[in-house]
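A single chain, nothing else alongside it, follows as structure tokens in the form predicted alone.
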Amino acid sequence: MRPTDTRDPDYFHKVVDCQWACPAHTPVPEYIRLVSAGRYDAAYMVNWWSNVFPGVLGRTCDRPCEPACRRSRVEEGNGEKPQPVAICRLKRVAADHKGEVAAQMPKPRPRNGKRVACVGGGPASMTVARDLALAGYQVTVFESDPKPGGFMRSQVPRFRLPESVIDEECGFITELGVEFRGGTRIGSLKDLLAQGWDAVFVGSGAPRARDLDLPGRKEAAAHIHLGIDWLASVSFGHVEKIGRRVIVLGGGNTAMDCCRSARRLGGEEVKVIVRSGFDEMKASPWEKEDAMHEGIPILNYHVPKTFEHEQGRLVAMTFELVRAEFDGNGRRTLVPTGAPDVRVECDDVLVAVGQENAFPWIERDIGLEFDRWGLPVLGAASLQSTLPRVFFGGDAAFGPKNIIWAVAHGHEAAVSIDKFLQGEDVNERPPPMVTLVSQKMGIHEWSYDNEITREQRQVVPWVAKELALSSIKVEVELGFDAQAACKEAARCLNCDAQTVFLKDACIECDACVDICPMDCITFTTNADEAELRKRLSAPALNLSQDLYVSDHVKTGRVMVKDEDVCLHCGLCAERCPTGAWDMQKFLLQTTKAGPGCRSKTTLGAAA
């Protein structure tokens, strides 16, 4: 194998596995020291420039960085399955236990006389929104709904999100200097962009839920909702009750949002039924955790068939009992067990399969070209439409995801504009800032806390469930305390700590290797990846994971370490006598809109 070239940014990015699986690349190690040392407004603000929206994505984030933790891949467990750190509930520590953060916020840049308009208030025009008028736009936000947050503030439930934190975090982006427009329905495309404005950053969502067409459809239809419109009325007052009997169709998030707050408005036997397998389902594990405990039933294999009623009434559906069948390229197929079918009865039932874009306020002759499943045609990573002034993100550029992607997406369109608008190549994306300062303090002394704790991951207490279960406002998890946070805090490995070895300072004793307590580093000769793999004193079986490799040392053998299950613990740079390791923390920020993103030459001009 070649030497690992370390000065390729992405190298040591994809070793901070939970900051690499991020879609906004949050410095996860860095934030959770800061928890650790009690500093809640410095951990706060490095969310804040890197996801937006702590306090809410630390109760509703889809975690992509917990399954990355390594701590999963070391951990002894006790017995039980090993844990990742609790990444996304520090952040909700770092939101809750912050003061007063306001004269931290930064001060946006003279405005530059540029107007760029955004359509819709979700995560991802708040995105844009924030990082322009940072850079000195000047921005106008238009939301069919008084308060901004788009789908934060109407589709996730009070007990999971609380309104005020949607506010204050919101609150901070308008505070910028960014207009907003509420109750503001854009209902044509061409007269927005006739009144002149520079870009234009479409974040509609994914507005229209899809519906199923069974018989009995029509006739029971006062009695049958679809899942996020029922979650808007609820959020917005205008449903306060619901059927004893609710059956819930969908195996997302939105179907255990529904399910969960149709417990709390009258459903006493709520109960949730998909087509798929419990596994298949697209929910998260947590979300489908916390609707069982709640006392709501699965039920799964179940293919909806008909709604039954009595003169208008909804009194029941029935379900083809199916099981999966998977080919030889493991593609699955649902096919009839032969089983009667199944009779349940309900009241109401909410559909919650799918969601899906509508855009029937943007003209077809206008210059923007959608796809065959009615989806803008886009620059992969510049999120520019066919119409040059036009940008898309979140739901309304690709379909259905989360929150986290929507800020991710907002952050690079709001580069993509901020180029656009300075005569530059959008698709000229720049490259991170990236620091690796060394961490020795002393012989045998690191600047971070490298001792490995055994602290199981720690339980998030949660109010009464009769409390629980008693209004749709009452918050369900209580948080972390300063106590918890800490022990959890403990159980991060500081990732970004990264081994850097210098070869030439190498003399080749072996003190690394036989200190190492995961048996990670060899010295060997070269050979292709896949024999070095072999060859390593535990071999290196996770292929995701990249080999550290040295040039050749002065016996012309090569360093071998694999990143897969090293602890960051330091060992090996306390061992070696001649300092050829050390540990240097890696501190990778994303670039944003503003002079950052430009070229030196567009710089320059501007000077």
Second form
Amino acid sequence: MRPTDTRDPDYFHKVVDCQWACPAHTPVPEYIRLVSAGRYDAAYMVNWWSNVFPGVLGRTCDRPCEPACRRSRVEEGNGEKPQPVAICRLKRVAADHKGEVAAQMPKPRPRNGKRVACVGGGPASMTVARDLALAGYQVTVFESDPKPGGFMRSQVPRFRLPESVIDEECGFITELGVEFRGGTRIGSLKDLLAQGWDAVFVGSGAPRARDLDLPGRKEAAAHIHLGIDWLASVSFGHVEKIGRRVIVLGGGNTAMDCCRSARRLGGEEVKVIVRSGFDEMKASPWEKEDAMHEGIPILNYHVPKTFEHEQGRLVAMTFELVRAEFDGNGRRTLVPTGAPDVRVECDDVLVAVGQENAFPWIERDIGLEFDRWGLPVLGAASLQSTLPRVFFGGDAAFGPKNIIWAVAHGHEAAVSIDKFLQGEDVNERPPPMVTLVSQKMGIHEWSYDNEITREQRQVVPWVAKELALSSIKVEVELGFDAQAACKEAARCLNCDAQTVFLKDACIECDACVDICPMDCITFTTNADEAELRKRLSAPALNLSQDLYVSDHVKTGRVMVKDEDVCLHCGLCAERCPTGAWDMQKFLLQTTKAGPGCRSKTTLGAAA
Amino acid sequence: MTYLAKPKLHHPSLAQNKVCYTRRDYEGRVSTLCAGCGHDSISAAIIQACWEMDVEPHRVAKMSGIGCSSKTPDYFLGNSHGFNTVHGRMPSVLTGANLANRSLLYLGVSGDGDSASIGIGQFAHVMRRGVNMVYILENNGVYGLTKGQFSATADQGSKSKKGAINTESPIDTISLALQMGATFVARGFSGDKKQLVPIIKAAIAHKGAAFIDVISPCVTFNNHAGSTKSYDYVREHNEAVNRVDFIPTRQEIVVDYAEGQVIEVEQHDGTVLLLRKLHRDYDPHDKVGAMNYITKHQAEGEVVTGLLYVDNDAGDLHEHLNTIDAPLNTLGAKQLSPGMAALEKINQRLR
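Given the form predicted alone above, what does the protein look like in the form predicted in complex with the partner chain?
Following is the full complex, with the preceding chain placed first.
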């Protein structure tokens, strides 16, 4: 193998699995260390720069970081149940325990005279607004609801996300001089463009719920509700109760929000009924657990067949029972089992079987192209539409995803808009800002805590179940207290403290090989990657994790380190007599809109 | 050293041996030696060898004297018996232990000061007597604990860290062991575990006095230009006469070797050593030849390593003394003190 090029920011970035997995590339270990030091304000600001809504995301994020977390890999085969660090809940700790951060908020650059309109007041639009306001743009956000937040406010139930959190974090953005026009629905993109905006960002979400056109749908319509619309009505107080027996159709997170909301509005017998198998459901595992914890059964392999009604009143639903069969390519088909249909009595049904994009307000003759799925044709990285001054992001761009993806899109779109309005090529993406600094403080001292705890994942405390189910507004999770947060933060392996190898200093004494608790390091003759992976002290079977290969050391061999289960304990560096190993902190921040994202040549010309 | 204990977490694929221990179970406490010390590599080689040999930790007695090397038994086999003796007196304590309980595996760990200076008499006699043990001499040519003076094994003409030249003639422990009647004599290098681990395994399987001299660079006081015990010097001058492959039983020999390339040594317990020849004419059964070869090549500045001598039919002290098979601590009072009649019988024999 060729020696690893550690100057490529991606190499060490991938080692920080959580940050690599995060769409917004939040420097996770950095804020977790600040949490364990009790520096909640600083931890909050690290998050705020990257993901804009730490308080919201600390409660509702889909947490792509947690399945990626190295902690669960290193606990594999070590007795207890492997569990990732509770990254998401530590983010909430930063948000809940912070003091007054208003003074730490940055000051926007002087206005540059350019005006940008954002359509929709959800996470994508608000991110664009924040980034561009800081860069000196005059941004106006149009939202049909009276307050900003979009999906976060209208569909995430209050028992998961109190309104005060949304108010505070949207407030930080409007404080930057962003103009928010609530209660304003944009009915025509053509008209909006005619108002002379320099750029328009569309972050209008995926607002249309999929329906189920089954026999009885029309007749029983009064008691059949579309999940996201019903959730919004609940959020805004238009709906305050539901029947005693409720069926929720669908297996995604919206279905989980629906069933738990129904449970709080008078639904005593709430069931989630889903076509697929339990394990293939789209909902996050923890959301399924939370629903079941509240006494909501999940029935799988039930395909809805009819709505049964008597005198215009919904009385039951029937379902066909199926089983999953997989063909040679692993493709699944649901095959009827032949068992008699199941009839489930109910008073109300909530349909949460998916969402779609809808752009009825975008004229099809203004040069903005859509693909055959009705989604806008966009530059994959730039998010620029075929109408150069119109950009998309969030669910409006590539279909329904989640808040953290919306934020990530917002950052990228803001960079594109900034470059576009400064006359630059939007397809030329700015490299991230990276620092790599030695953490050595003394002979056995590092600026991070390198002792590896065997502490198990801390359990988030909940309010008593009776209290939780008594009101839609009682937040269920209480969040970690400072002590639990400290214990949980200690489980973080500090993967950003990188093991950096300087081959010229190495005397091949094997001290690092002998001390490494995870058998990550090997000195061997070079070979191709497949061969090397077999030849190491411990086989490197996880192909998603890179091998760190040095150039030839004195004996002609190479140093190979399997990054997979490295604990970042720094013992290799402590046992190295020559400093050939060093622990260096890798800090990567994606480049946001503003002068930093512009190409050097343009900057030079402007100066 | 490090202040931290080595984390107990281990690689998910870490395997257990036949006696249900992982390699990590053979570790001891975290080393307090200087970072990069060759001795730590030797400890790691002992751990690896014991794991591969399915050694039961509670059936091992590790003994040492005084010095950097003699501290190391604390850093491996944390669940075995240990005895830190007086300086240079490991062989006599070990001999006593061995006579009392022959069922344990005896691992003697010593250094060049401990064995070639203060304990040279003890070293010579334990080899002579053929005590069944593995004697590992961690040889770095300096007194590391007292700031790096030349030890008795430092080569004449080699340079100390401060620039002094050694004027005294070195003791070659390999030649001494051969002369004293050791039945298994090898030399290894701490920087080459591929060679060292099989040698230790073969020594464990050997019945009789097995001596391994391991060149183990002192990174703090003896790893500079002008030293003949530095990583660089040993790597440059290492002349391995053979490579040992340790095979637990004859049935398991599966590798095909070309004619004349390999020497097969079947030991007492049925284990087999396959010696891949690196020097065509080297015969590890020929004691006199070995002594000549080593003397000649060492005079040329080479560091001769590998399995240098092995006696297939070696016996040990218990055999020579015709002692009882059972460990003494398993005998009852009646057997240990058979009474006046038995004493009378013995006395009669000597009249």
